[in-house]
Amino acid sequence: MSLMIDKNMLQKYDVAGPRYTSYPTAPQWSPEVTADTYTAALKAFGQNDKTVSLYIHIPFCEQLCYFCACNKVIRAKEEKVGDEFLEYLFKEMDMVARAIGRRKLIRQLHWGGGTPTYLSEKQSERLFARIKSLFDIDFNEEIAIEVDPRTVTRSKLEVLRQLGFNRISMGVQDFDEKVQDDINRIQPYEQVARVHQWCRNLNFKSVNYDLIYGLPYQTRVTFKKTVDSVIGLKPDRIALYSFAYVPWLSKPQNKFNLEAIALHDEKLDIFLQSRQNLLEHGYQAIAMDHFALTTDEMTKAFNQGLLYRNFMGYTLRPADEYLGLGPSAIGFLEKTYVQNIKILPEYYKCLSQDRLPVERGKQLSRDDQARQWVINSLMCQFQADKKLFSDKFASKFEDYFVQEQQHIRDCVEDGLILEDGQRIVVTDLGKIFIRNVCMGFDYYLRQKDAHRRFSRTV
């Protein structure tokens, strides 16, 4: 179905706002959550039978992509760089496992970055072996890794498959040569197609692409060519992200020509055109910015209301708790967010002093948990069940969210949601502005200038 969006509505909702990979969002975290706080949470985790999702952040990239605001370290390919990193990562892993005090079952494993395939085949094998020595891994669940099509080899993919990885995620972004040149990521279609075929030949269960709309020099015409090419390769899932222009966080973005960046209605038109193209070719819109083949497990989970979200993205069968290892990695344990030190030398220094490298975090209050539940429900299932909320938090939805009633009425009036005594349901139009719908339930956005920390929602 094609969506027509009024330009006045576009201007109204094109504001800075969170993506809600967490709630409360990262600007609300503080150094009050320390290594001692984390150790106590790990010990409590060790006293129960809860399972875990494990994320490992490998920060290295061989080349700087100017659009990227992720935590990364640019290094030429050298074995000694990976060896040094693993020395400290293993130390962190050992300290975490020792604090837990028992073997835990990993229900979801993800290596991200940076570029995890910066590690050599031997280093990848060593890292996987160390994980297996400390944890049990459910190989029937999702074992995923991000790869760079420019540098990954078939031999390395063979090793990853033999280790047990079953899902590959590739950063594609855009195939247009002018866009690639401006963002400093030269990656021809033929290169991606070759890696894609290797993945299929090696029987990876799922191959996923990341695309970004709103990059410099993108137009509806050029990006349609990219999406058409992607559809031809038929990845199982596609993440279609809005370019987060945050030069105050990512200095390389200052290199961009502002006049070349698609803004407001043009950027939205690129998204809507791409969305329609995908829907017409066997993909279903999943949650906020993801698309999956209608035959994919994620589509089935979404349709059954069984989709969940954490820092590794959307997932079908989440673990109870979430551990993050490596610089800047984030965990969520015993209702507490914990983030590691971002700067690599400081991460190394902390571990060399036998201290867990915790930089900041957030212990959730009851109100945080209630708002987190609503926001996660809206982000993952495009609805919030009022009775489920009441059962979980022993409070009637309307009584708890008295101050949010005007926001709810506004969203109903603008056609973003439908509401009755049972549920809030997000409309097709509301799915485009889901961040804005969620923002009305965000207590911390009421603070002065809170919006300025985020990228724009459109």
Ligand SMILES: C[S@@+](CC[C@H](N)C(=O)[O-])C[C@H]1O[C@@H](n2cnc3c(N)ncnc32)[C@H](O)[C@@H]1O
Contents of the next structure:
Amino acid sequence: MSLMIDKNMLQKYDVAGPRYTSYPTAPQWSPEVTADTYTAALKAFGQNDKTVSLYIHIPFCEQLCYFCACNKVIRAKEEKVGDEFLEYLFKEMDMVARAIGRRKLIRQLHWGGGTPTYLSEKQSERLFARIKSLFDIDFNEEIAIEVDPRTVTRSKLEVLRQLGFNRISMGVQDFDEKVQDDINRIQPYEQVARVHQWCRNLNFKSVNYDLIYGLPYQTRVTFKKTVDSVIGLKPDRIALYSFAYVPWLSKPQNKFNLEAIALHDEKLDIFLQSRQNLLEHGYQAIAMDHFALTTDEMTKAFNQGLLYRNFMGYTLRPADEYLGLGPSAIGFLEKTYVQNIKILPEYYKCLSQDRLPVERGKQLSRDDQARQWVINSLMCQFQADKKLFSDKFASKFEDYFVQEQQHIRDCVEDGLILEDGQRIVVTDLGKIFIRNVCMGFDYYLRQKDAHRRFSRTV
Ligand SMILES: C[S@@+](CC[C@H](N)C(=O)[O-])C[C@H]1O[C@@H](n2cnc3c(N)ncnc32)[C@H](O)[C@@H]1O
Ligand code: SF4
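Structure of the form predicted in complex with the named molecule, given the form predicted on its own:
Time for the whole complex; same chain goes first.
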């Protein structure tokens, strides 16, 4: 059944708001979290047996995509760029491992970017070897890497597979030529199909595509063709991102002709139409903007309420603790978010002075933890269990969230959630507006102008 969405509802909920890859969200983080705070957290982490997820950020890309809001550095392909980067990254890794003081088991490893496959085969091998020299890795778990299908070779994929990578994620975005031209990312269908086939031949356990809806010159008709082509290739997972239009943060987005960008109901229509298309072709909607084949492990985990979320995306493992290495990388350790310096020369400079390159972070108060729990549960499981909340936080859900009762009533009235004494359950309509449902539990959004820094929810 396809969803019909009332235009008034759309107007009401199409506001600026967070994507909740963290709570508290990044604007609440501050330089109060320093290298010393981080070192203390690493030491405390060394005292326990907890396992860890490791994210490594490799910032380089050979060419700029104008829509991109990731932290990246554009460089022509050169061996020395990667070599210099690895020198500093290794230094950071050594300092972090030393502060932990023991070998930890990595339950999830993710190389993201930028474009991690900017590194040569030899450099990728060196990086993997360095990780193995300091950590143990559970190779049965998710070992994932982001690749750019325009530049990755079969030989590089072979090396990655041999190293132990079992999941590939690639940027596809849109197959339409006009859109590709406008976003400065020419990537024909045949190229993606070829890389896809290599991944299959090499037995990667799962292949994910990133798509973006809401890009300039996209229409319902053109994007339907893109989604049809994607369905034909049958990736295991699809991230269908809403174009985050944030020109104040990503200056190249100013190049876009505003009139060519689908907004509000057209943008939502593109999403709903794509969603429906995917649902009719063997995919299930997983949490906010992800789809997976009904046979995929992630779908099974979602259906059993065992899906989790961190900066690497949705995952099958509870990521109590995670480490981030590389410029702009984020970690979460001992109830503290830590983010590295984003600007590459500053990241290098800090490490050359033997300091951990921490820029900012946030130590979670008890209230932050309670709200983080509810928001994570809504985002990953589309529900919040009141009894589990009260067991965990020693307070009845209704007593704790007194101020939120009106928001809950509004969401019920608008058909976004169902509520009873036991649980809040997000409806199909609420899944589309999940960011808005979560926003009512976000303490910090009550501050003046707090919404403004985010992209729009639709
Ligand atoms: C690091 S890139 C993926 C790997 C590789 N660099 C590539 O582009 O093929 C991460 C993904 O973030 C998404 N992304 C980047 N900027 C975005 C924006 N402004 N709005 C929505 N999604 C965005 C894109 O789908 C992109 O594939
Ligand atoms: S989308 Fe990927 S390749 Fe393009 S600029 Fe962003 S990180 Fe680089």
